[in-house]
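In structure tokens, one chain follows: the form predicted alone.
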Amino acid sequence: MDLRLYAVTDRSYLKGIDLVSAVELAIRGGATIIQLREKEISSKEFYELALKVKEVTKHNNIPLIINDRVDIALAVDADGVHVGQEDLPAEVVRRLIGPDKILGVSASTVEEAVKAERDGADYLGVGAVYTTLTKPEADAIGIEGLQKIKEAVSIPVVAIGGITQENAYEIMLKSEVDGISSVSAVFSGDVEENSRRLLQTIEKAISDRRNLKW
């Protein structure tokens, strides 16, 4: 499970391109894991879209994670599901999906993170690091809060919330997180180039971080 560049879909950012094609471009540019996030469509539409996206991710050997909807994840045999604090509890989701599927959980505090790990999460989406239009109600925890959570758990941590091409390097350098997750920084504009630049930034930060430790 390579979490370096965790791309989360949002069709509202796409201009003149369908979502399945955008996912293909994101992967071509360097996205290492895809989360399909749909809030405004019917279950049938979500299911049909997930099947199409899965064809792309499977062909490229990239994990497909379904946001919130455990039923959709199971119906299309996705690689995993990601749930928030207001969704089904992680321990319940783990029982439903079994031991072999990937379970991601959102966390914004050390307490939430520790509980999620105990309840069976494979990784955490931690934030919001900065304020974001995707979830304007979420309080920003900053890089310091991000690092506190990373130090409190043993499972991988992905930074989420307000991450851009401009701040991705600082986040990766100053914390020990395993990757970054973004919506607009990937899917707004040139999707393939966005992904390529983000992954290059992430890889440089990881390399510089290792050098600093020496």
Second form
Protein chains: 2
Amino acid sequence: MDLRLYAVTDRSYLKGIDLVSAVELAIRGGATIIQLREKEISSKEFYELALKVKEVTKHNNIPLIINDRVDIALAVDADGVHVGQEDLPAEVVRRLIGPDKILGVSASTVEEAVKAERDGADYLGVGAVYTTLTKPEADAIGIEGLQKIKEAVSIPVVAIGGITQENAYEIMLKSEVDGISSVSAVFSGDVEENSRRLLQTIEKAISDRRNLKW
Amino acid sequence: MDLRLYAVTDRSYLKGIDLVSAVELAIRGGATIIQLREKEISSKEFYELALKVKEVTKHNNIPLIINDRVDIALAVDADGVHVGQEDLPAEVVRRLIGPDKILGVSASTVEEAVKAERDGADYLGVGAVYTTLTKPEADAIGIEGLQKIKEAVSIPVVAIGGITQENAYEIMLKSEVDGISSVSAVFSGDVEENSRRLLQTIEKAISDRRNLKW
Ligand code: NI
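Alternative state: the form predicted together with another copy of the chain, after the form predicted alone:
Okay, now the whole complex, with that chain kicking things off.
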């Protein structure tokens, strides 16, 4: 599971391109995993969209994670499910999806992170690192908060919330997280170019991190 | 499966009593099956509510059907799922829930009804018989539309949409449907008394229907 550039969809950022094409561009640029997140559509529309996105992710051998809706994930045989603290409990999701599918859980505190790992999470989405327009209510935990949670668990951690081309390097360099997750940094503007630059930044930070340890 | 009085929850009709108590009152009055329908709450809240409602339905040996959300139905081991035409396709739901759980499908045309039966539905919710405040956009099919659909399928049919204490008798008497489904006729006002009167009306209509055939 390569979590370095974890792209989360949001149609409100897409100007004139459809979501399936945007996912294709994100993957072409370097996204290593895709999360489909939809809140305002019918179950039928979500299902049909997920089927289309899965064609693209499968063709490119990139995992597809469905946000919140375990039934949609099972219906399209997605690679996994991501749940937040307001979604189905992680241990219930693990029971529903079985041992093989990927389970991601959002956590913003050490307690939530440790519980999620115990409840069967394969990775954590941790943040918000900084406050965002997508989730303005989220309390930012900063790079320090990220480090604390990363140290408290043994599963991979992806940083979420408020990540940009400008701060991605510092976040990756200073924390030990395994990747960066973003909606806007990927899907606002030139999706393929955004992904390409972000992945380069992430790769450079990981490489510099290793060198610093020497 | 006793579909005679099929009560569908809607919290917006409940004045001062919580949903779980309202379901208990509906069952005490005579509801023969309960559908939990929630659109505006988080998956976690839906799950927790469904767990509580299931305690009541199970204790009373009444089937609990979850609207739309197959994952919630599986998570709480409900007795079944009800899907509309904008939810997951019936054949997908049947695959997810297995052969034993109840699958209900909404249909407003003969074509939808026949397809739903073929796709694995155990019963149909057919309407709207009359237009309603809950679904003002629904085209009313009337008692004639109901009869046509009932004749076209071999699975049980429940009439939905615009049903009141006043029109329930005529609907049941004239059509061959197996039951009446309602939100408002059950949950507006005195829930237990509503259910008791509705079930009496339904029973009288079924009895009169039999006598008319003699
Ligand atoms: Ni190709």
